[in-house]
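Coming up is one lone chain in structure tokens, specifically the form predicted on its own.
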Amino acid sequence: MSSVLVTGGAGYIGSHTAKALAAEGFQPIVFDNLFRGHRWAVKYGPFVEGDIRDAEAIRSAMREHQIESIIHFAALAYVGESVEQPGLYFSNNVEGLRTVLQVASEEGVDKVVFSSSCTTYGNPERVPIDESFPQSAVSPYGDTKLIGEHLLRWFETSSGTRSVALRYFNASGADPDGELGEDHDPETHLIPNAILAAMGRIPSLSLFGTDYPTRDGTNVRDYVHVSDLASAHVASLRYLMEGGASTAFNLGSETGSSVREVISMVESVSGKAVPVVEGPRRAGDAIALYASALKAKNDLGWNPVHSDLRTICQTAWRWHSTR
């Protein structure tokens, strides 16, 4: 059984990927400091509590569990917070990844799947976005992901580490089996906040901007189901194990949904109204962002089966209903 170090595996996407790895015959070893991850989400293999900036903790985990490859999720991921605390983000996201790659190179672990982001594209001039688009991040968070991709390239040059960078769009939904879901504090994502507002757990959903040049005046995003993201990480790992060259893939549903469409879908699957408070646009919010995922479909055989908006909202509603 091949052992995979899943850094940040107690988080939202990491925990779903650990489940997918176990289902595919891998042994996920979750490495997480639990700063924003959850111990209850570690269900599918051994857990090592530690910080990715601690080289000896990483080394110990690699040796003890005979790690053969890495899927690296561990990162802070709030754009607004990154603007307020850039030092924190560069320390954790960049120095943390550098430490993991350095130890991996010293220990002979030469396959890495990296959780990157569509934020590396900044504000593209057109959609859909494919992998050839220029990368120009507009936040410290996006910059840390872009620098991460650069680190991967240079570690391949120095030590032969092959990698796949997965640039995904808006991760959403919850495990269809109900075992895992999205549990952030604070919660900043649209779908869970719409659900929490419908449930009465928060007073209302804030809608930022109703005058965009879109079909209903609200901005448009690409929502991709977290279980589909998990399957792409497993497919990327197999790609590397089969000798695939380092590359990057976009992961998205290839469909843009507006904020109002998301609200309407949450109301449809729940049978409850979502109280909304409308406000002005937020600075920096793009009009529309959605992916071309053709490369992942062709090269990885990736087939997102849960990423229609109804399934995303249904699985998320069921998860939050159990909390």
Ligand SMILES: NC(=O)c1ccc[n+]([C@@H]2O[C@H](COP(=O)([O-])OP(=O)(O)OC[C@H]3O[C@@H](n4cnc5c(N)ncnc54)[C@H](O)[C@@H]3O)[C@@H](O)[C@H]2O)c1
The other form holds:
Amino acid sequence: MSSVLVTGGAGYIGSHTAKALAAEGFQPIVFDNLFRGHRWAVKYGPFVEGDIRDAEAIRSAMREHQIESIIHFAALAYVGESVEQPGLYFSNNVEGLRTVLQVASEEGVDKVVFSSSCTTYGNPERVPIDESFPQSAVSPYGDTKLIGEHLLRWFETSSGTRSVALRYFNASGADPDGELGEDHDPETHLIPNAILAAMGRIPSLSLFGTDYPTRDGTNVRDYVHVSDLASAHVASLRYLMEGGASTAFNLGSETGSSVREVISMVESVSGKAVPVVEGPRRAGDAIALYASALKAKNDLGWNPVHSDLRTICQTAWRWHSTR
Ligand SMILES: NC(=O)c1ccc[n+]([C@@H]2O[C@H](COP(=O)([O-])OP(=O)(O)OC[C@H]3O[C@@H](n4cnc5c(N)ncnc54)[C@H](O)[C@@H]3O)[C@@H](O)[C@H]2O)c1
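Having gone through the form predicted on its own, I am curious about the other one (the form predicted together with the ligand); can you provide its structure?
Below: every chain and molecule of the assembly, starting with the one above.
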């Protein structure tokens, strides 16, 4: 059984990916400091508690578990927090990845799948966004992801480490079997917050901007189901194992959904009203972002099957209803 080090595997996307790896015959070894992740979400293989900036902790996990490849999720991922604390983000995300790549190169682990982000495209001039678009991040968080992609390139030059950078759009939904879901604190994502507002667990959902030049005045984003992201990681690993060259893939549903459309869908699947407080636009928010994911479909054979908005909201609602 091929052992995969899953950094950040106690988090949202990492835990769903550990499940998909185990189902496909891989052994996921979760390495996480539990700063934002959950011990309960590690269910599909061994757990090592440690920080990605601790080279010796990574080395010992790699040796003990005979790691052959890495899926690197571990990062801090709040845009607003990154603007307030850029030092924390560069230390955690950039120094963390550098340490992982350094140890991997010393230990002969030469395949890495990296969580990049659509934020590396900044505010693109048009949609859909494909991988050839210029990358220019507009937040410290986005820059840590962009630098991450550069680090991968330079470690390939120096050590031969091949990589796939997966540029996710908005991860959403929950495990269709109900075993896992999104549990962030603080929660900044639209769909869980709409659900929490419908449940009365938060007083209301804040809607930033109703005068955008979109079909209903609200921002448009691309929501992709977390289990579809998980399957893309397994496909990326197989691609690298079969000798595939380093590259980057967008992962999105290729559908733009507006904030109001998301709210309506949450109301439809839950049968409850979402209390909304409308406010002005937030500085820096792009009008509309959605992906072309053709490259992942063609080169990885990626086939997203859960990423329609109804399934996303239904699985997320079911998950939150059990909490
Ligand atoms: N959620 C999204 O929509 C989205 C979109 C694009 C990219 N991403 C990226 O995907 C990855 C996973 O996102 P997520 O939503 O699952 O986030 P998450 O916060 O749920 O998971 C991240 C995990 O990394 C761990 N971690 C953070 N710093 C660490 C460190 N120094 N050492 C060890 N573990 C550490 C956290 O404890 C957490 O379990 C992140 O790299 C994020 O930037 C997420």
